[in-house]
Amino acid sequence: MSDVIVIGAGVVGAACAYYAAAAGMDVTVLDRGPVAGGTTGAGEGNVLVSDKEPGPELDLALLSNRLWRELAGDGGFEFEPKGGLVVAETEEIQRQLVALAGKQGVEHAVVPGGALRDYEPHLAADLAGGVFYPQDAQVQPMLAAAQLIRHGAESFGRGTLRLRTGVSVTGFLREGDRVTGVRTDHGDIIGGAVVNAAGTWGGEIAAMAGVELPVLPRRGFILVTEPLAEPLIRHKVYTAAYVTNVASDSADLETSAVVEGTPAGSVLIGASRERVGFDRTTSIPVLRRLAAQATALFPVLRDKRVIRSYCGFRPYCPDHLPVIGEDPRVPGLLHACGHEGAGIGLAPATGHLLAQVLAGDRTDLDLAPFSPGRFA
């Protein structure tokens, strides 16, 4: 028997398991595939505060940013505190960016158009300005999930962490209304509490418990260039349209230029968003649009080769807030899903706060805005 069963070995589930083990709990992590085999493995590794509107999600992002930096002190996460540069094509958009940064109240620097190349020498010359956010960072997402599980299994003398991959959850065990474990294709597993960290499939897991969570897949593509001989891009760079697209409710295709380098030398190019179910079909028109937007922002990329593309499914919630906390409809069931494209950045705070809930402690942030009960 485990104190906690975590469904999902993506970065959010890994963080929940890590912090629960750190608090002295015995944890079992289940996944039907490998570690980071779902949305986490298709992510860019963003750890952002720059794209958050003032409010609960920004508070969550700031807490998570601090926790990522603490975790990175142990090494092995490929954590890059490189900062983010949001750029504006027009003076009006620049005014909007500056106004948003002022409302956010986070560390930032307003960058006039003439100073943009001090940050990024290869940027296009016709941009109106931008805002630089030094707290923005990047991690290697698959490595981060694996390291959280490894550190949770090896580093604590109090709790324990066990990982079981290739195990599909098929239902829940109950005593009365309370969840007391899970049914799987490898037998029943008893636990004091169950955490639904199934990402895009979080709604399906919730449905097995008889509750509704409106978590929907939102597909996105990423282009990967050949490794470059010298780094061309110093920060995470994106246009103001990215902020708008993140907050959009549209099911239609939306794209915005997002460009950043990696330690391996490749450049990652995004970002697209569309709700098409779990359709993985490669869309050549979308890839062309992403390439065109990236080369308009960085003309130097025009003679670089793209060697591959991939897609993933962001776990989208209609109000753009993740679901974090105990489900008031099902005692013993907690949720940690629905983070859309911010799951990697928000994972440590999510795991930290859920561990506080499981331990019966007061949480560092008010979880009411993230309550699963808001969809009842």
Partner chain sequence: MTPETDYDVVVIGGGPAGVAGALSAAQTGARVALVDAGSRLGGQYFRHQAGGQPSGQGADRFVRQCRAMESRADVLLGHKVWAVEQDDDGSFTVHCVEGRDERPVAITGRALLIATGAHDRPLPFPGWDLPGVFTAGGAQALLKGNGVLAGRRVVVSGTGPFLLPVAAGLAGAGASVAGVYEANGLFGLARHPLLAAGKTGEAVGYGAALARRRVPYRTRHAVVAAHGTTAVTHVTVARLDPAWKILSTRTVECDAVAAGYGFVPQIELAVQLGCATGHSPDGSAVVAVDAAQRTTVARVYAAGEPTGVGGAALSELEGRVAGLTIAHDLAFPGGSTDHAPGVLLRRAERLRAFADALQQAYPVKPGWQDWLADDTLICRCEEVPMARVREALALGATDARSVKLLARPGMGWCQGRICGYAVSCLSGEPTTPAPRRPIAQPITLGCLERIEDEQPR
Given for the second form:
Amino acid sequence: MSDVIVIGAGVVGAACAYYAAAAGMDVTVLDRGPVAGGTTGAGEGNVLVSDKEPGPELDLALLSNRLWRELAGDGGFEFEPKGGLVVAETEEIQRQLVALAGKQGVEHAVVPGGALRDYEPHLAADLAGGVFYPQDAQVQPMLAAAQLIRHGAESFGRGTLRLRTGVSVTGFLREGDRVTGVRTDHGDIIGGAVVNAAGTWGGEIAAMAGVELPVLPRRGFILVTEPLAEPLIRHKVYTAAYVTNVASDSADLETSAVVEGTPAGSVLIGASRERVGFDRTTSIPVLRRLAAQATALFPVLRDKRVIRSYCGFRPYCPDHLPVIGEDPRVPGLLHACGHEGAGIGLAPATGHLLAQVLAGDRTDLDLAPFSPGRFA
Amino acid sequence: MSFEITVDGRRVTVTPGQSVGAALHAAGITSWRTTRHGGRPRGLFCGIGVCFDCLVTVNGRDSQRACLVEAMPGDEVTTS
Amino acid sequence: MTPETDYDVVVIGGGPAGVAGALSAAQTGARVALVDAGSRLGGQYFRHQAGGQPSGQGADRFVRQCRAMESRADVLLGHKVWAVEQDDDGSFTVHCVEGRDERPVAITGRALLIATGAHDRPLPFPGWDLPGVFTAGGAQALLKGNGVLAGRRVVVSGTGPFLLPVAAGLAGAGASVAGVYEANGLFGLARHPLLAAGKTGEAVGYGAALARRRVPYRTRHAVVAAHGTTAVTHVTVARLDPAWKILSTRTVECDAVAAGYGFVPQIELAVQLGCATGHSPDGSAVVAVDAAQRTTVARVYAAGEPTGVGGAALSELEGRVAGLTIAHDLAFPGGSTDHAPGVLLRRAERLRAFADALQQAYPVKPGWQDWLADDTLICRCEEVPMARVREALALGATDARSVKLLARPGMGWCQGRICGYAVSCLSGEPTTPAPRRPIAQPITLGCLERIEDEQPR
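Can you switch from the form predicted on its own and show the form predicted in complex with the partner chain instead?
In what comes next, the whole complex appears, and the chain from above leads the way.
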């Protein structure tokens, strides 16, 4: 018997488990695969405040940014507080970027075109300008998820946090309306509350409990270059189109340049978004577009080789907000999923707030905008 | 029949058809790269283009598999 | 409706399977292109020096087939295939990088034959990344393709009958072979009725050649560590128990090691196209094919080692069967109506049974994992030591993929081709998963962004 059962050992599930354990609860984390094997394992590790419109998601991102810095203090995973640079191709786009930065109220610096190369020496010459966000950061998401679970297990008393991999949830245990645990392919597990942190597959878990949760896969490809001898790219650099694409509702293919170096020496190149179900077939036209956009931003990359590409499925909700909180339709079932492409960045705040809900405390942020009830 | 290439300025004799890697190995140069983290020496290993241990710069073009690139007269090979 | 393509059939791979497949399809009137990354036909088995000829069993026949094929098909050498794509009309685009300047080239076809061969399957051991340590096939390729010896005093180690021709080749070319160490016992070989009746003759021939040169051949022995600072100077050779645990050790001086523990079929292009895969008796992922060499994806065929390692003779047979099947499926008049003559199929079946028995007679036993120290590199590219693999498993990785995500083995230049088998074993996987490599060869971003202008052939 656990106080809390968390379904999903991705970064969001790991954060929920960590903060629930920190609050004194007994937690069991279940995953049908290994730790961090789903969308977390396909993530770039973005911890961004720059790409959020003012509103509840930005508030969540700012809280999460602070928490990531605390968690990184425990060590065990890469956390790079390197800052993000959003660049504008035209003067008009630069005006829009500056206006957005003003509304966000986030720490930033407006960078005129002539000063861009002070930030990124290899940027193309013809850009109009940009905005630099020093709080943007990057984590190694798989290690971060795994280490959060380990820290949780080691820090808050023996047996407080258990990870069980290779366990598939097949249904829910109920007493009346109330969820009292899960059925799995390894037997029933009883718990005081169940957290659905199944990411892109969160809708399937909700359906097992008889409720609809509109979480859909939004596919993204990433190109990975050869390890470079000298780091060419210092920050996370992306074009203004990225902000628009993130917020778009279109099912069609959208791409924008997102380029960043990693401690391993490779450069990661994104980002594409398309709603094509769970199709993993590589789309060479998408890879070509990603390459063209990245080299337009950094011509120096033309001579560098791509050695790998992979795809992942972002958990997309139609209103682009994650689902965080208790499901009013199913007492005992809480959701923490649907973070689309921001799950890595938003994970600690999600876990922290959900632990407050589980403990019956007042939450640091108003969870109403994220309520599962909004789909009822 | 045979011809020469240079390896970091040093002349190495090549039998036509030999790969750059084979020519280096035959000349007694068994490693021409060090690893990024441990600084370990690397030369040929799989010999057929699979392991990427033998990467080398040929005529300014970097990250070439020495075991696959057929040496041509006058090639300038630089190691790192 | 017939799509507009450059060719009816594109064959990928210029070894025995690809050449036989290209020839038999071309003989029925199909327009055939054969692409290969190398600068000469031959693949691994018939690798030869420029201006020379392939040698070994079946070499004359291979040379005749090459000549006949070259007069009927386009041979595109120096083309590295980085991706294959099925278009909406069912035809295929084979994306290549060509030449020293790494130009993008696309070749289209109505059918595709994957004959991409196999590469060595090494096992890690302390010091295996020292210069002078080669895969067994690497030492052989250096000699056969370039006329260069891996070393003056060479130790050959691993398992399987392939060690014998490698050692015999080195000794014949003037190297001193300090020893051939076969980790398995020979009992498996002798006990198996198929093997006893079959190819042991060839093995005995190599054995006799080695004996003439007084090369020691020791079963239940293996190189378990290599030593040296800038290159290998000596190795630790261990006597092994049947599970390959170390019983005792001694030191052997050498300047080169050739080590091999079987082969890995190269199947990533078939995986890119969504072909179903299975496993051969040695645990390798292989492309699933029917008796006529069809994969589960229409118009995609596979022959040779990608369907399970079985040697050159079987590869050639499978290539011929595939070529005839393709001609039949594309309705060329010369194509066999029964896909392929029964006599070919029966011979292929016999050779396949023999190959499977051979794989079972030379298994990799788990004791090799005890040879590893905490600081032994498992992944040579990303320099991941054994300790980090263990830590990933302790953190909740349960398979090779999650170990890779947490500790990075397989993330580097070779994309897990070299360490994939070892990581899979260390993760407790009973078989190696099919490799997902959407980009099968490195391609510059400048090349990738220009693929729409790929030169049509």
